[in-house]
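First, one chain by itself in structure tokens, the form predicted on its own.
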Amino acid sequence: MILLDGKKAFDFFIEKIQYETDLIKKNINESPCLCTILVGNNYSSKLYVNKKNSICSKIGFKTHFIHYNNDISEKLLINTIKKINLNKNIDGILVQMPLPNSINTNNIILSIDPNKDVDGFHPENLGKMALGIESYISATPKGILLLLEYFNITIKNKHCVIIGRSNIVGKPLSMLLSSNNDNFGNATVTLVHSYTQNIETYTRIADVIIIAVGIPYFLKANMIKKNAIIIDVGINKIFCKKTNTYKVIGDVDFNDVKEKSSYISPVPGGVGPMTIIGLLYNTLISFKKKIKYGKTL
């Protein structure tokens, strides 16, 4: 079993992004700028935003942070985003999810300029991706593709089962892996979900299983074939009686599955760091389009 260590892959790709950012800054004295918007005081969301902004600063990206209370109106938030859309100094917009129930998430996503939609959630970017047209790939799927690239794992000709059909992970990933692209596609993809009966019928014949269902320990060893590749996108917070603290675990029963798999990603430390890489790559691409600099590494 080989551990798909997202921290190692993160360090590799962050060095490439920083190198290119330093090179651009040296030549034209400009650098990418990411604007993050946080609504409310959710502890986890604040941690995520602070971490992203901290990483941006370390690699030479500029950051712009906007924080609103939970009671902000949807109209005011949309007006803020529209102003940022027009700000030529900002290359990427990240609205931290989840948003309060009083705000329609789809309306917020639709208000973001697709050219600054570095999370890759806007329908224009998702539609272009589905058609194989150059676009921003959603940050988590992009991070997964880069994780596979780092470990020299080829998806071509493999049977890939994706568990979960969210617009953030499952759906876009199914389109990417089944696309006519030798770099990350040309797999046979089966997408299963909560209404799929006898899911193990599909997972037991899969070469690759990518799971994002939000159910702790869902995937067991008896559900996979020997030497399957397992990528765990799940993030679940559970209480540990032994330590009297909360811990983060994935959707895979890691200890049960690890000896039967050929590759497996841990939680935490697997896909999570690579999602940030996907976001930073998209921000760099947006910046380079603006200055017409050329292809990103």
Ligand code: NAP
The other form holds:
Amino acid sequence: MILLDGKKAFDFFIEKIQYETDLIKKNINESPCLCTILVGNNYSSKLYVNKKNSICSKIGFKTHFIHYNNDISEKLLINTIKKINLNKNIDGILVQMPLPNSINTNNIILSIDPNKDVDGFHPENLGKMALGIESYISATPKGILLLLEYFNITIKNKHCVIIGRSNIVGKPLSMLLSSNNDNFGNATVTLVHSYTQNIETYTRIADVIIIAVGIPYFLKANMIKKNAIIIDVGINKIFCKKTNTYKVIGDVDFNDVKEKSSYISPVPGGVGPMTIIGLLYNTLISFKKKIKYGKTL
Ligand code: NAP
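Next block, the form predicted in complex with this ligand, ref. the form predicted on its own:
First the chain shown before, then all remaining chains and molecules of the complex.
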């Protein structure tokens, strides 16, 4: 079994992003700027935003952080986003999800300028992606594609089962992997969800399984075929009685599955770091479009 070590892949891609950022800075003394917006005080959300901002700073991106209390109105949040849309110094906007129930998430996504939608959630970007037109690919699917690329895994001709059909992971990924593209697509994709009967019927014949359901230990060894490639997107916080602390695990029963698989991504340290790479790539692309910089990564 080979571990799909997201930290190793992260280091590789971050160096590439930093190299290009430094080069541009040397030439024109400008660098990309990511604006993060956090609503409320959810512990994990705060942690994610801080992490993204600290990595941005390390590689020379500028950051702009906006924090609102839980009771902010949808209207005020949209007005803030509209102002940032017009701010030429900001290249990417990330609104940390989930938002409070009082705010309609779709209205927030729709208010972001698609050119600054570095999370790739706006319908214009999702639609373009579905049509194979250049766009921002959602950060997690983009990170997964880069993880596969780093480990020289081609998806072409393989049967790929995606468990979970969210708008930010399963759905876009199913479109990308089944697209007519030899680099990251041309797989046969089966997308399963909570209404699928006997999920193991599909997973047992899959060459690749990508799981994003948010249920700890969901995928077991008896649900996969020998030498399957397993990508675990899940992030679940569980209480560990032994240490009396919380720990983060994925959707895969890692110890049960690892020896039967050919490749497997761990949690933490698999898809998580690569999602940040996806976001930074998109921010750099947005910045390069603004300054009309030709070279592509
Ligand atoms: P989500 O919106 O939480 O939806 C979960 C999906 O799983 C739904 O499509 C649901 O089916 C499906 N599902 C639930 N129970 C199931 C079952 N018993 N059998 C089969 N399918 C089932 O999805 P998400 O936002 O993609 O999040 C999923 C997990 O990934 C979470 O743990 C989240 O924290 C993690 N995540 C990680 C990253 C990262 O960077 N590593 C990024 C995003 C998300 P229905 O549609 O039928 O309800």
